[in-house]
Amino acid sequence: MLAAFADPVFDSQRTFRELLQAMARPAAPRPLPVLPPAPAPVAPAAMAILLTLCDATTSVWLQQPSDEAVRHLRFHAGLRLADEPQAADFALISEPAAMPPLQRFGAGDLRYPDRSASLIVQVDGFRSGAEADRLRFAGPGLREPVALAIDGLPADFWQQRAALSARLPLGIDLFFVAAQQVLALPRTTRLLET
């Protein structure tokens, strides 16, 4: 079995931390401090999320649930499985080319929309400024529009969180991992009309 955070308890406030920075400045890319082993098909940096997130308290859902990958998991975070998306408080998507549907993931209720899924999602990178004119953000944690491009999503990513962003305050909120950096777009960042 490899190890975890090599300092369980530190490592992990750096991560929450950054990810709590991620979440208030929606749309940039920020550097994971930590990065733990992670058995495949999980990337070190989701495995980073994973571990500082979940808990036996927190259901996840793996699109590729590999042996080694549950094993280590329940080892380390005691986490539970969800057999299906919609059960899930997290999901684990490490191949997005075949992610299923986003309304397929819970969305919260009116009375209680923190009761939702957050997604995290293994793409192959970001680009911003003029390559990446064609996607802008705006919302909460963003003074104007930024431009961002995330590659490796099905190409109806886009309508399909689209659709999910017109029913807030119900939704999903996303955490996007590239190497060791993690950007989060959370349920209010909403993409402008191009």
The other form holds:
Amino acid sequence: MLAAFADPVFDSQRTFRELLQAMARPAAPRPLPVLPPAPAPVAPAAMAILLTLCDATTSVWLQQPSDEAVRHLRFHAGLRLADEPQAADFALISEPAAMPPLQRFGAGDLRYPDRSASLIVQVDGFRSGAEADRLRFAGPGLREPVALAIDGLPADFWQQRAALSARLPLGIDLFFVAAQQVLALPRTTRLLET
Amino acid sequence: MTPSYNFAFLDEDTKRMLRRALLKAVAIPGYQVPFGSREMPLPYGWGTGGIQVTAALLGPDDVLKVIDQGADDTTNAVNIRRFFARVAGVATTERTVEASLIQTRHRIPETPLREDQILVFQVPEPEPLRTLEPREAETRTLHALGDYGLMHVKLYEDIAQYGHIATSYDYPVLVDGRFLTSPSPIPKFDNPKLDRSPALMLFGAGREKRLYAIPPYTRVESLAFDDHPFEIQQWEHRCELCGSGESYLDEVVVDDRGGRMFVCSDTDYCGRRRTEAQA
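Okay, that is the form predicted alone; can I get the form predicted in complex with the partner chain now?
Time for the whole complex; same chain goes first.
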């Protein structure tokens, strides 16, 4: 079996601070400080997030629950696995092209919109800058709109997310990981029309 | 640092619970996230919410500043600063510009905050509607529906009775146009600093077991009416120690013959200005 964080207290603290800043300043890729070993199909960056945030009180849905990944996560984080996306606090999407529609994840309750899913999506990469294929985002945490492209998402992903954003403050919060980087899109980040 | 404690006092399960709640709080600006508030080595009402948020954030590289009503040298501030120096071994400072993490009771520093700083507020009552509606189930519904008529009626009654909005601290704000939020009992003088702040602001209420957040660069609007716009306090005095005409002033009684003076409530700001004036 592979190891987890070499220094659980400080590695998870440093990872959390990056996740907090990622959520507070959306659509900007940030490097994660520690990449723990991770069995396929879990990416090391996704493993860092799971080890930082999940434990026996959270349920996690794995899109591709390989035996090794399940054993590893159960041993190191003690987390519960959810059978259905709807029941998950966290979901790990390891093959975004085949991911279930966003509507299948919990978006919270109007009195408790925090009881909603957080998705960790392993994507191919991010591209920022002003080129034509970039999407533009605005919302809390962004001083001005930012341009960004995320590679490897299903074709109708942004339509699904736009449909969800009509239900604010209900919604789903997203962490995208690629290589060593993490980027967050909370429910409040709006996709601007071009 | 006292070695018999886990780093920053709380156990790792509690920190993870707080961290999950903080991420949801940032994702839903101004919404109060319930959390499992722990018993701390000081009573509820002394900043246990802020302390738990700080403990979940704190790392060995942080430089911590703690203020109480703007002052670094009052009992609550000194105790909390010593607490974290002891259980986390972190560096502490009284200077706003040196701090990476600032825990505050009832003030926002006069020195503008930066993007790399986080401000943690101690909150006694996170629910702005609580004095108007005591039932939690009902206030949750009002937030769900975005129905804030009660608060507007309260402000209107102030105007009808006193000719102006008489709320001078804990002045309600609307965050990102959606959630009515308590800014904690900061003077309304500080409300404009909440709007589009470069620094992330986190709020913890230990007794009420709620935490919430205002992300950076988020629209924060103090409630008002078109014909009664929001106004902040103004003084006829300047600070008698540093001469500032822009900071929030405390009135201090200095003798038993009615003598009083006005001084900055932010001790770091006032001290720095006096040092600069001497140089």
